[in-house]
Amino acid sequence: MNILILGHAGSGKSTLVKNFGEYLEENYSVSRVNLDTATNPIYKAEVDSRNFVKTEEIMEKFGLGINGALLKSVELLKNHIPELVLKDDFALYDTPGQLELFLYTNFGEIFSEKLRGNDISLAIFLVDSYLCRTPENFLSAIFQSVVVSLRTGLQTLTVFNKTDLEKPLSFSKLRELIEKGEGVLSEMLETLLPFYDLTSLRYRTIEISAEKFTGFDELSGAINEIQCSCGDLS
């Protein structure tokens, strides 16, 4: 099972790779892969992209700023994709902090294609629950989760992280707030509601705290259902 972990900067991707990996290791063999060429991993990585490409060295070599160097880094990393895809009971792939570096580059497209052809694979779109306190932010996250599915071609689990600090809105509360709103913004939000049904949230809401090791049983259950082809995520 390949698990590609994506999310915005600060959503807790690396912490999830570290701690969920430890949780899985109680029963399975687990490999961790760091795909972020700009950051040393906080966990022991079986494969670290920085062994092939380091963003700070790219900045110096090509005279680039940080954004240009990040794009150049993933461009060069394409040459090492075969070495980055591992076989194990579970292989966890920690993507760059900047979501667009994976979703909107040729590297991400080719890497996702490689995963799709290599055993069972899925994506986790990790959402910081604190950012989902308003309908605008919540639906932005939902829409982005759908984009993850489209861009990677992988079945995607939408997972709310940091729920020990803040709970995400329920769908019923989300609809209630939108219906009470007025103006063009509320109309726009209402048109985005159907995207909710295109995510795994239509079956279950997975709430975790990667830092506190909570919610991992539920997350593991959802992953196993996909692995066993047991139908929907209910």
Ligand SMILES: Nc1nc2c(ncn2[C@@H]2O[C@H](COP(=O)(O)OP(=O)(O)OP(=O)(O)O)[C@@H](O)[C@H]2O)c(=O)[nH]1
Second form
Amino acid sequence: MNILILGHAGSGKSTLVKNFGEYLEENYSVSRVNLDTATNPIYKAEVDSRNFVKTEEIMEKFGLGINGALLKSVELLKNHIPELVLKDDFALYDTPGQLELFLYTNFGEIFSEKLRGNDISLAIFLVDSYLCRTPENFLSAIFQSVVVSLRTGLQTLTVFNKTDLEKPLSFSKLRELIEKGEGVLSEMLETLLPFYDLTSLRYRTIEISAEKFTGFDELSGAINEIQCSCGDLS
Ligand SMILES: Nc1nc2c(ncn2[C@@H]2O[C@H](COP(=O)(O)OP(=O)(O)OP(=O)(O)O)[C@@H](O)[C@H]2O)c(=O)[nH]1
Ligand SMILES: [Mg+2]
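The block above covers the form predicted on its own; next, return the form predicted together with the ligand.
What follows is the whole complex; the chain from before opens it.
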């Protein structure tokens, strides 16, 4: 099974790849792939994109600033996609800090297509719980998870990280806050609420701490459910 881990800068993607990988390794064979050409992995990567492209070298070679070099890096990485997709009980893919480098590039499109054609694949959209303390921010995270699903074509689990520091809003609290709110923004939020039903959050909110190894049983249970439903479809 392939698990593509996406999320905002600093949401804990690399920590999750390292620690959830260790958790899975108790029962399965696990591979880790670093797709972040700008950062050395904090775990042992079976495949490291930096063996093919290093962003700091691209800056130098092409005289580019950091953003241009990151875009150039994923463009060059496109030539190595077959070497970047592995077969294992679980293959965990760590993506670059900048979400758009995966979601809005041809590299991301081709990579997602390759995953869709290779074993069972799903995406995790990792959210920093601290950024989901208000209804506006909570719903923004849900919509971004839907965008991840649409752009990658993969079933996507929204996972709230860093819950050792902050818990995300519960659905009942979210509804309560929206109903209490006033003004156009609150009205808009209310009309958006049914979107919630389209996401995995309808069944449960997955709350983890990638750093403290908590919530991994729930995460693994949700992944297994997706695996089963994909099995039914195939
Ligand atoms: N308290 C707490 N800190 C965490 C948790 N997960 C990650 N962190 C910390 O958050 C920071 C960013 O973690 P990373 O794993 O590097 O996040 P990332 O999404 O890979 O970051 P980029 O690749 O730069 O986008 C680090 O200092 C981690 O130690 C968590 O569950 N709880
Ligand atoms: Mg990282």
